[in-house]
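Only one chain is shown below, in structure tokens, and it's the form predicted alone.
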Amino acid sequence: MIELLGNLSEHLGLPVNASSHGHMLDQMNGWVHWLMIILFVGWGIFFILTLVKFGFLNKEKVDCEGVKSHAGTYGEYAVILFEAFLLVGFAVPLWSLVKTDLPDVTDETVEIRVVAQQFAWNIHYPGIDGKFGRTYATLVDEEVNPIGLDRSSPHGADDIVTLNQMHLPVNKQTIIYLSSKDVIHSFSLPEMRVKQDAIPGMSTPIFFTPIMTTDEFLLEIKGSAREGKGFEIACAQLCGNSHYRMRGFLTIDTEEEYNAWLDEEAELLEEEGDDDDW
């Protein structure tokens, strides 16, 4: 029955969902719509009632005794419990999952930083070694070294940074340590059902499981309004005049497919290198 009512979200125009708790955070957006239409149906009978029974009937005599029912009271009640039901129910657990309950690092797992500023999104992936190159404020140059990565630290020669430009592999657990270098931003994957704040001397984990391949979800869309646009990474916070174009792109790939676009990003990481030296 939760999940029968729950499945009212699947008509109320929200993106395809292709993270792997994302169907939670549906059934719950499902269930405040069915609260919401309760309220509206019930207090919109009640309205109507009430310019009945005391205006278009009543209209040569004044009550002064008034409503003597206590219908209205349980009626609150009813509401209190339903929402107790959705805090306890749903938000608080869901909260756990998606925010609170770090999962642990393993081979597994995939991590990567992203760095905010206006107007774009610095992804930063660790290097074969798996580990993240030091950073310094002092380093920083926007055209050659936005997130001001050293890499003659230890781990740093070998990390690669893109610009609004993110690859993840299906089915895999990601975990993304999300932070800025100016104002407020807001990281908002829509269709892996992902929000989260990026604030200034912050480093946020958010984490995530894509159940969808970019080639599979631009199969899902095809005949809508999106046809033929993949994910994008938006920024959901009002950060500068410049806003409306902070704009990103996330592509979902297979194993094999990410695999082969981390050593390709390697191959130009070391050429880059190469032309150094010469």
Partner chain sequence: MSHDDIQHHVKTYIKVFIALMFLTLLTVGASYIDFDISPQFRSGAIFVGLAIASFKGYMVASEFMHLNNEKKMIYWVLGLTVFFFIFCLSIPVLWEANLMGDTNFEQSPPKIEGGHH
Second form
Amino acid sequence: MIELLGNLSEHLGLPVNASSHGHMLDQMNGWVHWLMIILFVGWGIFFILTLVKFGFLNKEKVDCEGVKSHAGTYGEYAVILFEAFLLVGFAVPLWSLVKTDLPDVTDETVEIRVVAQQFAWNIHYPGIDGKFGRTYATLVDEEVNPIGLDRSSPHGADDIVTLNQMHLPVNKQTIIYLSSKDVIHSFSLPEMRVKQDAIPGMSTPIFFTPIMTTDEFLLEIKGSAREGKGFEIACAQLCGNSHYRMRGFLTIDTEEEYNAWLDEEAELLEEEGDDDDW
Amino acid sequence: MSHDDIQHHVKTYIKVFIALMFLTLLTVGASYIDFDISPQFRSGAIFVGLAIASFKGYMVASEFMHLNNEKKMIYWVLGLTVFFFIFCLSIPVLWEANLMGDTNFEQSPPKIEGGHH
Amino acid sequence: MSSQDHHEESFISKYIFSQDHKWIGIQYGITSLVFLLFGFTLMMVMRWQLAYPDTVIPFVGWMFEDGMLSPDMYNSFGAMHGTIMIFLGVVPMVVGAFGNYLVPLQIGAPDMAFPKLNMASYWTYLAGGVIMVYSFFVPGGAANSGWTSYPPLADIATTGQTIWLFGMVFLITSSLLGSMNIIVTIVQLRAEGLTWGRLPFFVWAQFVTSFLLVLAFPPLEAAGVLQLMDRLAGTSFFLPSGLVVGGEILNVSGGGSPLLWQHLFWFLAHPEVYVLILPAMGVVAEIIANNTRKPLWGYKSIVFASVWLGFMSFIVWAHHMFITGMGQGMSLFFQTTTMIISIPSVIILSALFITLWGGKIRFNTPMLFALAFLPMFGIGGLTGLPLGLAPTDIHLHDTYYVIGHFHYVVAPGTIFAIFAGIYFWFPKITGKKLNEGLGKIHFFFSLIFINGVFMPMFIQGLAGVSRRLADGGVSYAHAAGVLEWNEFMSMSAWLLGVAQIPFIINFFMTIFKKVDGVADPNPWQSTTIEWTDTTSPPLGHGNFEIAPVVHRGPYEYSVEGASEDFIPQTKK
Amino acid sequence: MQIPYNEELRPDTGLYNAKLGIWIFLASEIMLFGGLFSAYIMLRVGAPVWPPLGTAQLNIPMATFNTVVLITSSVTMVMAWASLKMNNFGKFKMYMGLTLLFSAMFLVVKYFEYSAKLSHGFTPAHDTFLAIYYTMTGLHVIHIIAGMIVNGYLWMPGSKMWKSNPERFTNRIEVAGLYWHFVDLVWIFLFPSLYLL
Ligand code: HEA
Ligand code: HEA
Ligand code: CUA
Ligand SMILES: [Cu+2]
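Could I have the structure of this protein in the form predicted together with the partner chain, to go alongside the form predicted alone above?
So here's everything in the complex, that chain up top.
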């Protein structure tokens, strides 16, 4: 029974889940929708019965007292109880699990920064040393240095900055420090069940663990309307005229692929560094 | 209200006036005194300053605006308003304290000679 | 506050600068209907863009460059659709028109407490409306940062945003004047014998609504002033340091907070949504009691519930801000209050359902709209629950699920209640009933198509499609599976538009219809005071020949032993 | 058509219409300034130092003087009402005139304050402290001006009503007074918040 109840989420048309916490959010969503359906169907049946009985059939006498049973009141108590259950049982623990209990950073954690701007996502990797260089608004140059990274700052030389291309290794805890250069955006990864506003002047941490590589995902969605298209980063907050196409790409790699990609990017950086002194 | 009542009121107005004057000077004076445990938050000074202001406000409201002797309906309206007022004031503070994000992460950018471009 | 007895009124003082609450109510009503139609038209144009991106818009295409809505225009239209529907359409309709026309009549008062102020409030509203419409013609077009106008985007937007803010200041002022007036009228001018417990529920709903307006609107006015300062005086209330827009450092001092706006905005805008729904519930309750020929079930509990609803609505606002990064404490608080606030709605709805039981239900057009309100509001309200719980809101926030949620409450909810009210009180205003046949056509087609527009939004939303996308989601792969609904929804929207034609025909046809003889003053056999002792249509300024005296509660239908199945409140 | 309870009190509430009206209006004003104070608090809490470095030094003696002026005007206002209650129209004229005089004095001082700041380049755009300072005091000044318009009307042309309907005229003065005291009250909080703390 519980199985069945919890599984309503599978019929809500949610995107494929690809993060370790996602199924819990989905399950909660399933529970809430059960409550909604029960209430709606319950009252709906009562409603239709009443309309038939007192609208079309009974035309003589009005019964002023109406309903004598206390079913309505019990129903209300049931709703209250259910809501309390959802709050205590799901909402509170889940919120800390997915939003506020920031995990400790270990060697295994992937830390990156994401800086949103009209209308692109800048992804900032700390490079080999694992530490981010400093960024300054004054150094911003849309062509070559969109996040204003100071290459001469202590940890800045090896940092990797990509545009709209985010790579993450599978099954690793990821922490993203999210901010924005200009207006409010919202960093949304529908398949990861991640959404967080990117607010200028603020750096907000988000964390999740992807559990499915892009290749696996592509296999999973074979035959659906989006066949052949991998994970994407969506902007969920109105941010200007091109909000509708502020799209980034997320690739979940295996460990090896990820490291290979990082190396490749580091090489690129070196080549650039030769003819361009910061 | 009878003539005598009013006469009585007028006496109160004068007294309140004098008290308000005194408190104004007091609050200015107090602002030069250092009540603070830490210079960062100045909580002592804020507390003293607002306490005096609240007392002044109370006197204006209760005497000049006759709130010490008003009808029930008006107390209801104001009670409700004050409740929401306090709410409106306190949430931003609590909010800031409970924000996940870090609002002071970006140190002010150094002034670079010539800047960019 | 005039009290001079006037003689013959001139045309201007009678029809233009009228101080008669009935005429002002009609002015409000007509103006807001026009704005509702305008807001709907904007959306019908937008829906073309959503269904067939990159194709020329039929009929109105010539107005736009390339015959299409540019993304900027799309955003303008969206923001203005929201603003117009809420602030120029529904609020003036439910508070300005229904409130103005009915409250004094239902409480047996000669007029509003402050007739001049009442007039001022209408004209301020109209000025606000004109300013808003004017903003379409300034360079850069109307405001395009959403009806929520979040800075920094709104701070750096085109001139239209400034005009929008000025317009809002007018609209807010108008609402404040109007609602002050309603409160004072209800408290001070109730007829003799009309105790609080005998007030029709509609009046209670107006009372609570007016308090919401009086206390919630000013913080938005403050926020509006701050945003105006940001835009005109170069301050940075909402702008943090170090902003880089389009590669250039924004030349401001910085140090502000973008979230400050959201707090002040939602501190108003959440109570505002109950401003949209409470009077609607009031209308529905009146019509249901009348057409079941039964007293409202649980009158006391729904009055209590609506007061509670009003109170709670001030302390839930941050449920619109769950994903701005709030911690556990705040999210717990706002989730809890949000769950608590759903309870009074459940109570009110349950009471209305239970009222139906045992009644002698008459299916006339107003009743049909009122009945449809219940499940439709039910869908809207229930879908508020997963939004109100922070973890489930993570996936649903800013998707079409939200759009679906609130349209179910405002469109087949409030708009249906407005239609119900128009059909119900039309004979009061004009002395003539609207045509039932046309009314039923209007009803059934509206019901079908409005569901056709909004139901698929839940499907899209659950799939993760964001709102405010100028191309309806074509750019995003995750929208691919549900994209085909766009065409269906747009078709439904246009057909919904077509379904309004019988109403418009009916409306004008009935107004100009000639009838012989005296109109029936109480065509629905209703108990409340507006139907008794006054003529239909009412003549001139002033309401009652003799001040009415009330002897009983508002819903004495089918009382045992009475000669008719209703006893007016004024009957001994 | 006559609206009841314009001058006489409604028995069950004990109020005349305008009295309830003005209090509800003031309730909305409380929320208006509440929104601004909330903004003030949020900016202050969010700022690393307050007032921000390099901002203008506000002129405390001037503001103290203004506080005294405004409180005095509040007293003369309530005295104007009391004079009417004691049937002394002449005294009313005097007190109301004084109220207007003090209000004008407040504005003049404020003008000098503003222009001194502005002439040194301390515009609202300079920093968030000055931004909120100008906005709050500016809105307060607008309230003063609005009050002066009403009071001026009641002082001169509007006072004709004393002949025809003294009861109602006294009520009007009371209502105008309530508004005026509120404006005073706002200043009582603005003064320490902006100048002293
Ligand atoms: C009239 C307007 C109205 C009403 C009444 C409501 C009612 C509710 N709203 Fe809604 N809401 C809006 C208008 C409204 N809302 C708007 C305009 C927005 C979006 C703004 C924007 O971002 O642009 C919004 C957004 C919104 C959000 C933010 C979503 C997001 O951006 O992520 C949330 C979150 O908590 C929410 C929650 C609720 C809740 C819990 C209720 C509750 O009060 C609902 C309680 C009702 C019930 C629980 C129903 C009871 C039902 C029954 C008893 C059974 C019925 C059965 C049958 C009829 C058969 N709403
Ligand atoms: C009260 C509020 C209200 C109402 C009633 C409506 C009504 C409708 N709305 Fe809208 N809507 C909003 C408030 C409202 N909306 C808001 C706040 C937004 C968010 C904006 C933003 O993102 O910033 C929004 C956004 C919004 C979107 C999303 C856009 C996007 O995110 O990109 C869509 C999409 O389909 C939509 C559609 C509709 C439709 C089809 C109707 C239909 O139901 C309309 C039906 C209308 C009528 C039935 C009126 C008919 C009038 C007459 C017939 C008058 C007759 C005249 C005389 C007799 C003189 N609305
Ligand atoms: Cu970035 Cu929307
Ligand atoms: Cu809300």
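Computed from a predicted structure; not experimentally measured. Rigid core: the largest C-alpha set superposing within 1.5 Å between the two forms. Residue numbers count along the first chain shown, from 1.
Residue displacement note: S224 has its CA displaced by under 2 Å between the two forms (rigid core superposed).
Relative to the superposed rigid core, the position of the CA of I48 differs between the two forms by 2 Å or more.
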